[in-house]
Structure formats: C-alpha cells, structure tokens
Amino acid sequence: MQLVKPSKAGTYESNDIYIMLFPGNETKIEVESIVYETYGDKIENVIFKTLNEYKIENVLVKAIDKGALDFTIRARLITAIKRGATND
C-alpha cells in the first residue's frame, strides 16, 4: 500500500485520537496527547507496528490523543490509511 493522499480519522473526545497522515519524504510520527509522559512511546509503538503491517512508508503522521487505548488507536489509524491509500 502506498498514501496517496492526505487522510484523516478520529475525534477530539475523551478517550480517542485523532490521526491525520500526509504523503512525505520519510516516515516521521508527530504525537500531541495528554498522557505523552507516561505512554507517549507506547502510542508511537502502537502507529509504527501498525504502519509496519500494512507497509505504510514516507508518510507523516500527526497525532492529537486524549487518552486512547491501543485498539483505538490502531482502529483510527488503519481507517485513516484506507481512506489515503492504494493497493500498489
């Protein structure tokens, strides 16, 4: 799969994440969340593990969370890379 286009998935509410990918040069995660203290690596984790398994690169990954859990992450993010991507 490749990103071909700017997506995006997700809310500002409580206990979500909101994921925007851009097509880019390198694959860079950018996280903004309430909790990047204690599970700012575990998020980060979580979007490349799943970038990984749908081998996803040069793409850009902007994250606003408000205290997601895991499977709420990797749900938003692979809507957001279906709505942007192509099967190549």
Given for the second form:
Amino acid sequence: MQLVKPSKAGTYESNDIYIMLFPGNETKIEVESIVYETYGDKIENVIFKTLNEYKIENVLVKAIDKGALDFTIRARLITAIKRGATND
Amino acid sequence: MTNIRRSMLFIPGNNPGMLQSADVFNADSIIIDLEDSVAIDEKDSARTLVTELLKSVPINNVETIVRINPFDTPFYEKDIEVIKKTNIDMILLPKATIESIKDLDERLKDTKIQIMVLIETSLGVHQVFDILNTTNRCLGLMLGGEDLCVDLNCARTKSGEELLYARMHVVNSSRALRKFVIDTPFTDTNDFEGLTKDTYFAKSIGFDGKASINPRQIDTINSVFNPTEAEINHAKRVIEAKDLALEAGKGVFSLDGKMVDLPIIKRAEKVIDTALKIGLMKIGEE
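May I ask for the structure of the form predicted in complex with the partner chain now, the form predicted alone having been displayed?
Starting with the chain above, the whole complex follows.
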C-alpha cells in the first residue's frame, strides 16, 4: 500500500487516540501521550508493527494519545491508512 | 454464558472506552452498535475498531451481538463481510423485513453466527411471524419503539399506549415460534421510576428482557426480570408436589387448594431454571 494523501482517524476522547498520516521521504513516528513516560515505547511499537503489516513506508505519523489500548491504536491507524492509501 | 436475556445493553461501536469495558456492566447481552450511534463518515472507523476489539480483547460471560446497518444502506454488505469473520454470537438486523432476513441468512450460511431481528417498522410488525419463521438461524427479536413510532406517525410517550398493539403482537408471534422477545429501550436515562414501571409492564405481558441504552439501567432491568423469592419458593413447592404426585401415580394434584396442571409445572420449572442460571439458587437446592 502507498500513502497518497494526508489522512486521519480517531478522536481526542478518553481511551482513544487521534492519528494523522502525511506522505514523506522517510518513516517518522511522533507520539504525544498522557502516559508517554510509561507507555511511549509500547505505543510507537504498535504503530511501527502495524505500518509494517500494511507495508507502508515513507510516512510521518503524528499520534495524540488519550490512553488508548493496543486494539484502539491499531484500529485508528488501520483506518487512517485505508483512508489515505491506494493499493499498488 | 447462559441463555438468559434479561438485559441487552447497546454500546456505541466507535467508542473505545465503552467497548473495552463491555463485559463489566452486568448486562446479559451487549449489542455493539454500528448503526445509529455511529456518524455516517465514521462507519469505516467503527467497523475496524470493533473488528480489532473482537480479535484481541476477550469479552467474558456475556452474549456478544453486533447491530449492523440496514439492508438498504451502502454499509450493510461491508458490515457483514467484516463481522462474519469474528467470533460474535449474533447479528442484530435493523428494520428487518422478509427480504432482508433471507439475504442475511444466505450471507451467514458458512458461519455459526445467529440472527436477531429488530422490528421497528409498521411493515415489520405486520410481517413479524413470517420474518421470525424465515430461518432457524433467527433466535428472536427486539422491538424498536422509537423508529416504529416515526413510521406509525405517532408520538412516543413514556406510558407507551401507542406501542400496545405492537408489543402484544410481537410477543405472541415470538412465543408461537419459541423465539425470545426483547422489549424496546426506555430512553429517559434519569427516570428510574419510569424505567421500573415500563420494565414491569414488559415482563407482565411476556417479554424475556429489555434493551438498554445506558449501563445505569442494567441493575434495574435485571432485578425486575429476576424471579422473586416468593416465586422461587412457590416454584420449589410445585416441583416437590409434582414429584410426590408422580410417586403416588396421580396425573393431576393440588397445592394450597388449587389444581396444578402442566402449564403451572412448566412455569415453575422455568422459574427454577432461571434462578439457577443467574445464581439465585444453587444446584441441589431445587
């Protein structure tokens, strides 16, 4: 899959995560979280693994986390990918 | 998990906070909603969120149902395509008609997922027996009072006279086919007196349980549908008297001066069965 346009998914509600994707020249993940000190690495890891699973490269991921569990992080990222990508 | 369905709680399909707590609200069944509680431009997001939830988070000791979008919307096919790959117990089909339940049954033919229909149009009420009778995969129904009142061109009131015919009719059709039947939600979530009254009425005319749109309503609904201590004690005495009559070779017997026949025995057995399943009695106490 190739990200062809900026996309977003999620909300700023508690237990959710707001994810924005932008096509770029390299893959970069920026996470803002109320639990970053404890779970920052884990959130980035879920994002990284999901990008790999969907074979998405060269994307800037901006995530604003409000305490989302892994299934929510994955779901919001998958939705953003599908909204911004084309199959090729 | 039991097949007791006193309470069914709707949970918005795009709300991670509520979804991840789905099994803590004490409802007998949860209905994850992809329809009315999800905005049109968030249908894709909710579908993915629900799928990821069902893949990775165990939902324990509660029947799991998903309400998909109606047959005549562009979301229907995609909802089924995704949800039929999950391990849910049932799909709730909104605005059910004979045509739509036939279609859904066909699409689920390679799965173990059962169907529950939402009767919420005047045509649905009119056709309810035939809708329920379309397939063995359909286990029961829920009455949807809000949409039905729009279709009937009448106001939805707390006292609910406008739903009397529909309530009686769907109960009768469901009982005739041995299917379960769930009453419409009581939508004022701050009126517990009204909720209690409405739930007692539903129980009194034969509903198995009641839908809910707020977790705060669950305890009230469950307690109304629980058999009372007096009902349990009476049921135990009926069963004891039946056992004694059988030993004595009597077909008909009396208890407290009243004749006890098969319907009374069946009712007593149902009370005992329910009390055992919800933990009001232990095995051996009967």
